[in-house]
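In the form predicted on its own, a lone chain appears below as structure tokens.
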Amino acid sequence: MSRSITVIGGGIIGASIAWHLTAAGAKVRLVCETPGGIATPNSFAWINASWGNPHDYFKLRMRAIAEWSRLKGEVPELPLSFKGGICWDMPESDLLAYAENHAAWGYDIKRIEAAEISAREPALAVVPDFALHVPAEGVAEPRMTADLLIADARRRGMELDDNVRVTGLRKDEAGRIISITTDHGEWPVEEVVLAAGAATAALAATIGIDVPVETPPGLLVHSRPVAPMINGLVIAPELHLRQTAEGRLVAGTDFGGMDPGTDPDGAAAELFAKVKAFVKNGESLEMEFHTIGYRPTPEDGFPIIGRADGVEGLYLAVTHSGITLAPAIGLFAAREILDGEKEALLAPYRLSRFE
């Protein structure tokens, strides 16, 4: 008899876990307000194992990059693009230290000079003397990727309940999850995966579990679609830029987006002016819209993945690095839930580290 598992959350993490559980033979019900999630559509969508992280986290991110290729083999329609990233968003000494450190870890990273930068990204009006190039970095168009994983999981037998707002969890006296409360009533459950992004902490708190998650806002600007201009990822000081499959230029002061402050429209206009100045013929660009995403970010910046101690039948999955980590978290969570495996790469990222 297959396991019956309810996944709460329709963003990239919930979609990946639901897909992997379904593909492994579980009976899965995905419950969400909006397929595609809330934070996921507002993501810059950079797949990387870039600077600023310890080696353990680097290894998890590298595994996740590899798992994207595996997942695309299972779902060929996934809108992935691995055209590499060019980075110069830090002082020269820091940039060179990053390259040396990550090359020693096995990251395919090299220094390129201005001529090669211009050859790779001829639309740039601002070209540094040198930068770093990482060919393995890429993007997954976020909303479309989540939607396609959900659609493929449904073809494999997953049940989808959307337009449903989950308001709480319930457990019995023995500490086992027995139901979820929603704006459509109370529904019995056997097991729950809580992958609700920014809502994770509030839902976990309904059964006395403290999940330390912050939700900083991040503003990104989106141009009207234009002919191809930007080939890969451009990670420049105070401006991270890429072009979507639909032709829109997407930019933030960094990949997480900028703080919109008290005047989001004004902040967006100021940011888009930087985009127009950054590329050749940028004066012809028009901003179509801006987005503000509330990024589910654990207190220490690293994922929280795994079973919650003291509550039977509950598995947690919340991380800011959703786009990069989604295929690995989906695979590992399915194995841990269904087979009882303990994935070594997830060992540093259990909720118990905050105790």
Ligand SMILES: Cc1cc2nc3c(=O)[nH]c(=O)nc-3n(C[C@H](O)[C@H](O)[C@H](O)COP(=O)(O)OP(=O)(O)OC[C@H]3O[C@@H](n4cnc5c(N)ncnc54)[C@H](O)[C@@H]3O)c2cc1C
Contents of the next structure:
Amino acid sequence: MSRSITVIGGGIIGASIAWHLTAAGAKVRLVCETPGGIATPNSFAWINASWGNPHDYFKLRMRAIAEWSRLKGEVPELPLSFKGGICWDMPESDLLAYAENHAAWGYDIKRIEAAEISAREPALAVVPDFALHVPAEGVAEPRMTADLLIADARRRGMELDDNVRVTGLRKDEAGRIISITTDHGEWPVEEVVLAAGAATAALAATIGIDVPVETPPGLLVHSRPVAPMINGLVIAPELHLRQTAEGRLVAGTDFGGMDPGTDPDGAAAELFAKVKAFVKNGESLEMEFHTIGYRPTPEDGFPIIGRADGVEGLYLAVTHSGITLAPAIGLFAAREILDGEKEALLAPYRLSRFE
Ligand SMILES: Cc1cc2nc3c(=O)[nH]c(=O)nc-3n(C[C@H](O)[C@H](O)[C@H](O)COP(=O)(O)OP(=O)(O)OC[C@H]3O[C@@H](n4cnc5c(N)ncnc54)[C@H](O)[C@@H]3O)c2cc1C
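Output the form predicted together with the ligand next; the form predicted on its own has already been displayed.
Every chain and every other molecule in the complex is listed next, the one we just looked at coming first.
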């Protein structure tokens, strides 16, 4: 008999885990308030294994980049674009050290000069003397990707209960998960994957599990759609920029977005003015809207993925960089849940490291 698993959360992480469990033959019920997610639609959505991370995390991110291609083969409608990233968002010496270090780790990264930057991104009004080019970096349009994974999983037999607010988890005296409480009543469960983004901590706390997650805000501005002008990802100092599939320029001061402070409208206007100055004919651009997303970020900045010690039948998945990591987390979680396999790449990311 196939295993019956309840996934809580319909953002990119819950959607990917539910898709992989369903594709592997499990009987899956996805329960969420908002299909498509909360942080997910407000994400910059840069898929990368870029600077600033230790080697273990680099390896997980590299694997995730490769897993996006595999998943695209299985769900061809996925809105992915791997047109590469051009990066110069740090002082020259740090940029060169990053290139040297990551090239030694196997990242396909190379220095390009101003002429090549302009050839790759002709719309830029501001071009540095040199930058780094990483052809393997890309984007998954985040909301559409989560929605498509849910839709495809449903075609494969997954059950979806949306507009349902989960209020808590319940376990029996032996420490086994037995039900979830919702605003539609109490539902018995066999196994639960808790992938509720920023709400993971509050829900885990209802059965005494401490999941240390912070939720820093991130502001992004979106232009009205314009004809194609930016080809890939542009990672400049205090301005990270890309163009969406619908033609909107989307930008933040960094890929995580900046803290909007007490005047989000003012901060958005200031950021959009930078976008206008950064591209040729930028004065004709109009801002359509801005978003403030709350990044589900474990206390030490790294993912929390895996079974929760002391509670049987509960698997946790909460992370920043969820757009980059989603296909790998989905695949690994499904294998760990269904086959009892322990994925070596996830070893540093268990909840037990906080004990
Ligand atoms: C501004 C910004 C920029 C970012 N940039 C990048 C980037 O460039 N690259 C990258 O890889 N990552 C980036 N991220 C991070 C990435 O977006 C997140 O890691 C990812 O979206 C998390 O997905 P999730 O599914 O865990 O959470 P969410 O998308 O928040 O989904 C949570 C789900 O849980 C459900 N839920 C929550 N509570 C309950 C409840 N009580 N009952 C029922 N359902 C519930 C919600 O309805 C929703 O379906 C960025 C994030 C932000 C905000």
